[in-house]
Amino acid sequence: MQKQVELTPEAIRDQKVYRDWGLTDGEYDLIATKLLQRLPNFTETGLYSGMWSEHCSYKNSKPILRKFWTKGSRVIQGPGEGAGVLDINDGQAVVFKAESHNHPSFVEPYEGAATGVGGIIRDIFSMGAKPIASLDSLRFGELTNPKNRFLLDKVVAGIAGYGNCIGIPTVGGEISFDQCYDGNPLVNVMCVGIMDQKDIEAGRAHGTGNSIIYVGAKTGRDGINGATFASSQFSKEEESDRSAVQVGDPFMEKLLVDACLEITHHHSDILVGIQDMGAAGLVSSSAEMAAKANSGVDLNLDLVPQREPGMTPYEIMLSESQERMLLCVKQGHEQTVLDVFEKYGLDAVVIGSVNDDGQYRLSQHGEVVCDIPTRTLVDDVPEYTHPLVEPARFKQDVDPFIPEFADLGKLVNQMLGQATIASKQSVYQQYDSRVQANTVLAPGSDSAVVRIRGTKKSLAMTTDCNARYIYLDPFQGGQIAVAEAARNIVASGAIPIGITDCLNFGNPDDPESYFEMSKSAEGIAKACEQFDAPVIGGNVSLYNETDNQAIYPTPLIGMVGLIEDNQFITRSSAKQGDELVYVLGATFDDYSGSEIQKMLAGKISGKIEHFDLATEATNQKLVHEAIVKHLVDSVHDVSEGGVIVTLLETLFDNELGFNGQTDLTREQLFSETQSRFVITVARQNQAAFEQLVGGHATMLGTTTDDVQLDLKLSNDHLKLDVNEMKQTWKEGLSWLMKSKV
């Protein structure tokens, strides 16, 4: 790579070349005349554009974040550390957060999202906490685009890569596919860990004369400043950015992993605190431990491990290179982490030592290359809120969209062969689900389960957002965004408990953009507190545009819940035949935003209807109720695809077929209105089950042995090969992939 030329003070304030490194002439300015009084050299200017980054500082966005609900009663670690953490009983903990790797992901699909893997795991073993699971959420536009199909085979490579050979199992996620994602996919990865809570540790560095120490992977020119390419927006020329993409090694980050455990678990006594080196790399790491605990750094920029010859302090502070932590360790005891990391065979160094007098400073060839306050770096960044405009498309009037078709049998094989139907098994099998040994419930599954082990304990985990419904309406499909997550997490037999976030966003610059951030956040936060599931951390991704192109608002919800007693652990695939079919939750003609309305309208609009936080949660509840009570054998939430795409998924595992009848339409089959789930009953409890449920249920029919599907409608009669359309539904994804069109 070519050396970066460091121009002077002068030159970088009268060519404005901070520009092109993310910073404004306000900022700029602020820098120079305020907080510094001087004009800042090359490399301070570097280190500023780095961390007053949208993806470090969340200027943009705080203001929006503290609307989030954060006090919820199980919290032990709220946002502001490397990830949540909660509590779950017998002095047991859980940690877990989610992060955005999008815009690296759409330059080198393949690294860019196996390194969204390895950061978000260093993020969970900084707390202390041994990964135990992780899972993907991933948004791509339509697979008749042939670059599409290329990054969706490379980001679940990438994925698969790391995740398998780090020991630490792939078990959910979810995948949806639009056109507005063209140019901009979305990769997301969340990561689970446990830990005992009297391990828990935090990224700070205090004490006057305690070490620095930096630990494993060497520091190269990968992903120099990537924290400001991750937040800009796209223009087709910049789709050769890949120095700004870095490369993983999950061999050496499994050793990482155990190493820093080692320290935590077995040297919490010395060690003052540890954090990842993520976005913006050495100087984000290390200003940030420094500033929570009102303390600054001096660094020798000599002793960092490099991996290439001649790198300017530029470009050591702000590489992203993969694979490295940030320890402070009390003075005197640097040499029993030293060996510990020896031991791995990763490197360990002392580079440098916490001052008191707040400045950050770092040196290189016997200079001082940087001397600026820490606080300037992390706690001066200035805020910025924006004006809020809502939406022309709200005003609209809009006709309801009534689905019309000639052959429901039709209509319902084409329904299961679209993408984001489709069963994504082609894409599970490539990873390793079931590493640790601890999955019950695996990729497929409402949600995922991962048991506990010494406890009858096990944790439930999703991922969850259809960014379709926040786009007709932010507020609503925000909250509809958390109650699908907690709807999944209870169908598995769990009470959510929290959750974290990515928020995937256009141009907060856009008035209309930062209104769908902005009320989708509020609709989220009620959410959550009626669900007792606080928003324990996570992370922003704006600017997700391409030549002013922006996606749907696409805020993901990453939730957890617990199960207390591994016996209520449930399925969502019917178990034989005979069993009675309800469907819990009342049907409506809620077509907007729905799978049926883009298939057949190629486009989506309408308002939000018939949604209501209290009835989701009396429906939730009733359906935790009838598991703990044993009155079900499977439970099924009803989502993309309405109760037909349900129903049928609930017979595919053991093929089995179905006779019912309905006083629903037809149309109704594909209606997605919220707070429903397909449940069947053994005949054995359905008295106890409808007693419990009153007339929040309805029978839809009993399973069969004979793997056909027979059900009479209000004003049609449904008769399918359930083979038939199972083969289409497992299929369908890969038949789009080899698609020419």
Second form
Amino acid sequence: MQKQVELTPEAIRDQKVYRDWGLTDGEYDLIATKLLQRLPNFTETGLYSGMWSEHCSYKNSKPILRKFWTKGSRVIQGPGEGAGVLDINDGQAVVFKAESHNHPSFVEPYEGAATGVGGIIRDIFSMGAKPIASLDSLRFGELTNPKNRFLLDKVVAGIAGYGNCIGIPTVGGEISFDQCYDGNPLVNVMCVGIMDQKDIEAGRAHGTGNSIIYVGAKTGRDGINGATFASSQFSKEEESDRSAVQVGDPFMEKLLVDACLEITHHHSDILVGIQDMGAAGLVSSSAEMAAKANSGVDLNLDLVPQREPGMTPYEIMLSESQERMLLCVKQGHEQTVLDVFEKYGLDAVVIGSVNDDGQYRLSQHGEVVCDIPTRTLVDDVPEYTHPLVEPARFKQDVDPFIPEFADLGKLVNQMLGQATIASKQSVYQQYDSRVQANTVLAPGSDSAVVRIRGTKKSLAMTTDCNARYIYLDPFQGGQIAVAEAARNIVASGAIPIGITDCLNFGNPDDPESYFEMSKSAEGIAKACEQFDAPVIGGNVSLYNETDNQAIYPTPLIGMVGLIEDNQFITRSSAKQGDELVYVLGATFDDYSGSEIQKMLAGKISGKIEHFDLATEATNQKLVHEAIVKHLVDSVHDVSEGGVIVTLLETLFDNELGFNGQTDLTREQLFSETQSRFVITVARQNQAAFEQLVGGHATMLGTTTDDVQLDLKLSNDHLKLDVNEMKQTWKEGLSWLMKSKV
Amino acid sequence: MKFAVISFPGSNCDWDMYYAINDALGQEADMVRSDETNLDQYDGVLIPGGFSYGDYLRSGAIARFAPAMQAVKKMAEAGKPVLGVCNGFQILVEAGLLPGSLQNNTSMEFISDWAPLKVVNNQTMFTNGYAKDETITIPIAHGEGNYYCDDETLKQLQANHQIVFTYEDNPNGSRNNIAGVTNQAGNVLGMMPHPERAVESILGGTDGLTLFKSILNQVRS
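For comparison with the form predicted alone, produce the structure of the form predicted in complex with its partner chain.
Zooming out: every chain and molecule, the one shown earlier first.
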């Protein structure tokens, strides 16, 4: 590890050392000449570098985030707190947020992913909510590269190692593969919690003399200034950054969850505020809590529990050691809180108090080592609007792609074995998806469904983002990401109520990259309003570039839906033979950005056509009505791979066959036209279903008991052994992981 | 009937067990911290799954020293029903209340799935509600569920009919497909599958509820 030499303020200025910490010349000048009107010392410069990093300040993305629609009748807490909160009736609320842990997961995949899970869980229970589920959205480069196989293996192990131990079911998520993620895998984790609305907490420190209490693991030298690390590009020398990755302890976090929830539920009268120590650790939690309340804090660093001797103020304040929380407690009631933590065997120490002069003042060994206005760390961060330039690729005319192939049956088999299409069972069976005994629909469904014990309600949840579409058309692709998430939610019997997002992009200084961010955010905003699903929180991960190779723009959408009555919960698998199979939604020749294009052409290109929010909304409404009227046996949304993949997935679970005839061409079986569902209907509901959906759905055929598929197309006749296809689909990922290409 | 659910630091299926008894079975269960030393007021003990003390040394190896385990031993000696599920099974083995040991799954990976089990012995206080050789389906979720015992122990287990459940499709490498065993007296059962997760049809099945009903039947008769 680089040895910390505490340079003098003058040396920091003269040698421009602040640049190494991510501060620009302009930012340093602003601090020195305007905000402080003196040179910041070593510790202070370090605090600014952490707090002014993109990861903590969103200085590059705020103009983008303002585009989002954040209102809506259910919103109790929008963006800005640990996590957003939505009303789910009966005095209850759902709390959720997604966060990225991309950079750490590339450098140290097991701990990077594990601590990503730990971090987002703290955001949820710091609001006073009990975490009830988590989901993971992962992106890797192609598995032909052994490094990507290693990353997938270790990231999954990290998620399992942390999530299984802490006892929060991992109920869903998604994984896909594209070459652009080769040097920048994405690890986005979403956590969902529920609470009574009366128990909502906030991350605030106010009331002069109230105590600041540090709780949880001791502070070590792990992850120092990780927020700055997460806000920079990688180069091939990234290995030297290993010390910027933290190490997780899920057992400690389990105790922390239980203890903090005991405080928020039983001692809320003396608890002023609570926040987790995430990015930029102790400084971000304490400064943000104080700044939100227009107050300041005095902290004595000698009192901070430390794992190693000789830590400097810079190290203590910017350490990102895991499993730590910061509480503000009413003066005179500290012992009550300390006693609760002692019962759980956790360190809890009063390290300072709220002051009334608004200063952020730190002392160590009897000396003041930092004395700056608190708001300068949080509120005075400059905001940057970047120039936008439409990427050149949008201006090129590309001939529309039409798949050409010889043997349809072989092509279907090949498609089912693609990493993005193949079953992810080998991954999700490593996750405990049923702990807490509330999981109704586990991973593998369109969306996960977790019932709320003691009510007849459930929550549906999903993560989605087809980045290929956003790469080809950020505005439409952004809309599609939300629409697809909503489609998953609706397919399981829910109505969408809100979203969180993880905006994973390249370097914002690149005008083309900033264009992608801006346009996709506009698309997301438009679709959110259409589906009445406001954005209630999320995070931003920029600089996902290695050696100037950027990822596809990947604004992950994490959506939650409400199922008002558990009898509406709908599965994606046909139940038995002789169910009628329909495709709801029109099919066109849409191959731009499709899996078939990637598989046959090796790359994606073209224009996104035929997507229309109004059509999407109509189709979703019809599906919801059909579910509520009990007219359907199963609903599965059509996504990557098209109708043929969706149809086969509908048959796999209960090992059914299919017999049918359609006007579709064999190529159109792979079309990825949006807004479609494959639905199965019992014969006795045929008339009512057809009357409801009118011309929006066409019958494709019927399920059969013989495990054979027979589908007559306008220009081909497809015959498949469903069990053979199931084997390819089920084992596809394992084969790729074991391949020694 | 009144059960104690022993909650160790790091237990994470304790509430699942609690709800299985209070809601699904309609009996009473209390959450009892692992530093409790007296369980005299209870008719049975349930040791839940999870990662007691983080399982950092070896699964169940630290939990066996918790004060409550002395009281659990007393209950076992008194012939009262003692059920350990998953980490609870590991703890009972570490505490010497059940024979054998639990090793890493042969895949070296955690496995979460539904597992079909065969009820090998339906003459116990935990299985009297099942038919002999009936196949039931119960969720599993473990990384160290690979049951091992030496030849002599295995012979004894077989001779005394202590093997209660076996896997139909061995997921973890357990010797002789063993999924659950009792002590010699038959009142202490350890099993890796989670019956408390299979007590309501909305969660995918009720095969686990029969196990709890069996305990109730036995006590009532």
